[in-house]
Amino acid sequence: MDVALEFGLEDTTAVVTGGSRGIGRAISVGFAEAGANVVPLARDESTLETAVEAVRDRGVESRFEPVDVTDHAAVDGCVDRIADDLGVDVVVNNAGVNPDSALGRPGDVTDAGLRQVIDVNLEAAFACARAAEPALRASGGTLVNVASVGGLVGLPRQHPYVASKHGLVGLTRSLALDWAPAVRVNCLAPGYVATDLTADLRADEDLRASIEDRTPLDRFADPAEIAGPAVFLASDLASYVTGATLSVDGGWTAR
């Protein structure tokens, strides 16, 4: 068979959860620069509005769709509207949290913190995938889940987060089996990235130094460095890749 390998995403539409800031915003802009129409999803309307403007500044279409990804009925309606108007070729499950109430030794983790992490990081990803399945099957599209190195190895004092990200890696594999050959499903596992989520870590000189020392590339990633691998997994260059988890971690998991 002849295989046309294309890196661009022209004539496609991507939906990116948690798409208004950090890694999600970088992925939204990266997809737009690769030619895709992009609909970032987020709760915060002010940051979402600037993300939509950044996408449109790249000459592609976007939509303002504020939504709480833990509201599964709202997600269903949102995905249906996008599919009806623009189609859906790519879904990126990027929304994630790691609040203080979920950090520490197991006895320090509150029920509310545990529930929030699982709701956002795992259950919402499943709900978004479920909502998008008909549209992705129709387009022969692809799903990209954004996990973490915490989905591949343990991280101390981050038990709910690590559990949720391991679950997301497992969900990626099971969806890839269930949806093949119609839809490809893959996962990114970023290391430590310079976003709002890691601001406190980077502000603490000792913690920052310990993370950089543990990372062979000796630094935090820029969010844009996660966008490139996401574009690759969504593109035809990855047409024979499904069920895979790609580490984008500066060598963290190589040790």
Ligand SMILES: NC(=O)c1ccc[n+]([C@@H]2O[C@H](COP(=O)([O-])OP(=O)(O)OC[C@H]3O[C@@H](n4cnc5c(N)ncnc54)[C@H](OP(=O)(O)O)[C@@H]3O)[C@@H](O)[C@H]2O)c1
Given for the second form:
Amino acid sequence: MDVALEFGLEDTTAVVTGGSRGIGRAISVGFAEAGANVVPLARDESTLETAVEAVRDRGVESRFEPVDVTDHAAVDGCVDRIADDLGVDVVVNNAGVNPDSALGRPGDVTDAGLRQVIDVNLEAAFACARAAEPALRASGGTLVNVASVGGLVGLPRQHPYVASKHGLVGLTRSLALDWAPAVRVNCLAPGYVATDLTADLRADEDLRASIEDRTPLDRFADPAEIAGPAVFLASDLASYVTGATLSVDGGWTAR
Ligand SMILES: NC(=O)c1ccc[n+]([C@@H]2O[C@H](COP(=O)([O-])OP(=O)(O)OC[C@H]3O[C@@H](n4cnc5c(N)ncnc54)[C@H](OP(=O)(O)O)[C@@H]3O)[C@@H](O)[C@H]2O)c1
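I have the form predicted alone already, so could you send the form predicted together with the ligand?
Then the entire complex follows, led off by the chain already shown.
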């Protein structure tokens, strides 16, 4: 077998949910720099517009597709439009939330908080995968889910988030089995990354220091440090990798 050590992403198209900010924006730019067209998806139109521009600045195609990923019918329409227009070779299920209403002891968690976390982090990932399956099968594409260290180990006071991310790791494995050999399905498990999602943690000096002390690499990740592993898993360099979850956590889960 002739195996080329190249990404092989030129002239492909990647769809990145939650691609407007934070890790998703970094992943969108990372795919664009590897030569892929990228369509980032998110709700807020002005943030999304800047992400689309950042992708186009790398000389590849993009489309402006504002969407709430919990609206499954809207996701179906959006994925169909992208598939007809550009094709779909890569889907990155990255959109995720962890609102205050889902934090704390079980008694602190509201039904709305629980529902939002499961809707966005798990059900929407399933719905995007389902919507993209025909296009991914047609292109021989790949799916990358963005879970968390909370998909591999427990984290106190983040019960809905940990449950949703463990679910995403399980979904990665079951889809990988179902879709092989046509479509590879893998997962990333980032540790603590400097984005809006961790702004409150980083603003609290004691909490920030305790997270950094607990992390062998002694710092939060830059979002761009998650983009490289995402590009790798979607690329030809990972042609024999499916059903895997790659920790990108500065050593957090090595303890
Ligand atoms: N930051 C970390 O330390 C960390 C660690 C491990 C895993 N992760 C995971 O990495 C992923 C990205 O996290 P992040 O830190 O980059 O978060 P972030 O900065 O808060 O960005 C979240 C992204 O998701 C989008 N989004 C949220 N709800 C959505 C919805 N209903 N429909 C469409 N888009 C939606 C947001 O755009 P709109 O709000 O405009 O829709 C935004 O683009 C998440 O799955 C998170 O769980 C993060």
